[in-house]
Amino acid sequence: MSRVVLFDEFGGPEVLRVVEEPAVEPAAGEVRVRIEAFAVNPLDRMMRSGTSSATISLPHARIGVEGTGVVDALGHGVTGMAIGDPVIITAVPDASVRGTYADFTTIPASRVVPRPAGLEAEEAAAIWVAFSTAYGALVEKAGMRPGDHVLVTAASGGVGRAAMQIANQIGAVPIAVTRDSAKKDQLLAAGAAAVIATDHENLVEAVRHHTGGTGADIVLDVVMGPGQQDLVQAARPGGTLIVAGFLDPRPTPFPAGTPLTIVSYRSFEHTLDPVVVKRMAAFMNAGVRLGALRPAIDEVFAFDDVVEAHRHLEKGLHEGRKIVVTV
């Protein structure tokens, strides 16, 4: 039998419940993964609350888009891996059916990668989504190079923290943006070469100061909204603005002023491409081996405390550090 977290109606954390069900056998081309840990992702909250754009059939919906574990069974035709291999799940085709909040889940074999040696299960559960998003945006889409000045918005968030580590691994210069001066020290400790706190500094002037007057080569905007115009002005002519999120729900004016390459990025562009996933996994393995990449973990909960884990997420005090549940 397998413990599985389900919900039968949309609502707060209390709608989640743990039940026991038979473990499903993997179909052709699939593997069954015995989950060791999963991270609580904001997408999970959207699924649970009914605000996700994905179609979710109720009742009896599963949940979870992040996770790590070991291969427990192989479907027909699966090659290149063996039972007992530790893996990270890179994408869940249908989280309401195959969600990672469980003892076991089945997944296409193409949607797992080997777990980097040296990562504990809690870290492995927390690394893929944020780091693959930041890597895909900065490396695959924006072509980040050594020496580039990279302006990172919402830098204390999960993607922001990952972006700074990835920039440092490549030899670029991450400049963190935050609205709160109190976060400066923690962002410097997280890898920022410089921190701009917009509650006390003019963003455009500060970027010019930190880049020798030229402006940022790459701007990673995961916020959008009216503040994007300041980011445009802070970029150098010919630079790249990559839009990878929408934390600010207010309308975003059309970017005007500095001539830029403007790119929109969504992580599924790359996490569903096996060629790019292979590059992502190789980069992540190298970063972990060198000590350059490491996820920040806020708190670890036991499986039976999954409701409390979601309540903790609702409080919003984790500041980009991952909330993890061990199985």
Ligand SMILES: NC(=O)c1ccc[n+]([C@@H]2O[C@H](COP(=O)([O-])OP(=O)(O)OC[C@H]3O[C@@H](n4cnc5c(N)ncnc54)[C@H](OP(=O)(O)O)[C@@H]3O)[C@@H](O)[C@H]2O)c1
Given for the second form:
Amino acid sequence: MSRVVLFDEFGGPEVLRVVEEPAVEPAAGEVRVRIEAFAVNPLDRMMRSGTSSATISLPHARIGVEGTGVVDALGHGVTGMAIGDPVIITAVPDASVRGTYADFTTIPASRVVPRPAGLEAEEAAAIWVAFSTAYGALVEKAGMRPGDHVLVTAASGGVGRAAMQIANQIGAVPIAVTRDSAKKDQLLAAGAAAVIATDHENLVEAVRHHTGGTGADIVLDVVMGPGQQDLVQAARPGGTLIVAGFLDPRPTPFPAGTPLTIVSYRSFEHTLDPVVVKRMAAFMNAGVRLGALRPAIDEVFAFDDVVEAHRHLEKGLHEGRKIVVTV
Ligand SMILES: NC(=O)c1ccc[n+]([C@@H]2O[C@H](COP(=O)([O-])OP(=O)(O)OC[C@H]3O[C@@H](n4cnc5c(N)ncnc54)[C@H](OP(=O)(O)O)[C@@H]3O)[C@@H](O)[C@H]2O)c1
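For comparison with the form predicted on its own, provide the form predicted together with the ligand.
Time for the whole complex; same chain goes first.
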């Protein structure tokens, strides 16, 4: 049997409940993972509250897009892994059916990669979404290179923290943006080469200052909204604006002004492509091994406290550090 977190209606954290059901046998090409820990993501809150664009059929919706565990059973034809192997789950596009908030989930074998040695289960549960998003946007899409000045919005967030570590691993120069100057020291400690606090500084002038007058080579915008105008002005002519998130719900004016390459990024275009997933996993492995990449953990909850974990997420005090549940 498998404990599974379900919800039958959209709503607050209290709609989540734990049931016991038979663990699903893997079909051909699938693998069953015994989950050891899963992360609680903003996307989970959107699914639970009914604000995600994903199709969710109620009642009996599962939840959870990332997690880690060990291979528990193999479907016919699965090669390259064995029962007991520690793995990371890379993407669960149908989380309402195969979600990671459970003792077991059964997913296509192509959706797991070996767990990097040296990561605790709590960290491994929290690495994939943020780091694959930042890697996919900056490296695969924007072609980040050593020496590039990379402007990282919402740098204190999960994707922002990962982006700064990845930029440092490659030898690029991450310039962090926050709305709150009180966060400057923690962002420098998290890997920022410089921090721009928009409550006290003019973003465009500060970027000019930190880039020797040229502007940012790459701007990672996970905020959007009217603030994107300044980001466009802060980029160097011919630079790249990569749009990967939407933290600001206000409308985003058309980005006019500096000639830029503008690219939007959605994780699933990469995390469902085995060739890119292999590169992502290799990059993360190397980064963990070298000590360059490490997810920041906020708080770890027990499985029975999953509602509390979501309440904690709702408070918004985790500041980009991941909330993890152990199973
Ligand atoms: N493209 C993809 O496939 C993909 C994958 C994962 C996530 N995302 C998206 O990327 C975005 C960031 O995700 P995340 O997990 O890093 O978020 P997060 O951890 O919740 O980010 C929190 C930080 O964002 C900043 N922030 C919050 N609201 C803001 C606003 N209105 N304006 C400016 N900054 C704001 C705050 O930093 P300060 O207070 O320091 O300013 C806050 O500390 C989200 O929109 C998420 O949905 C996209």
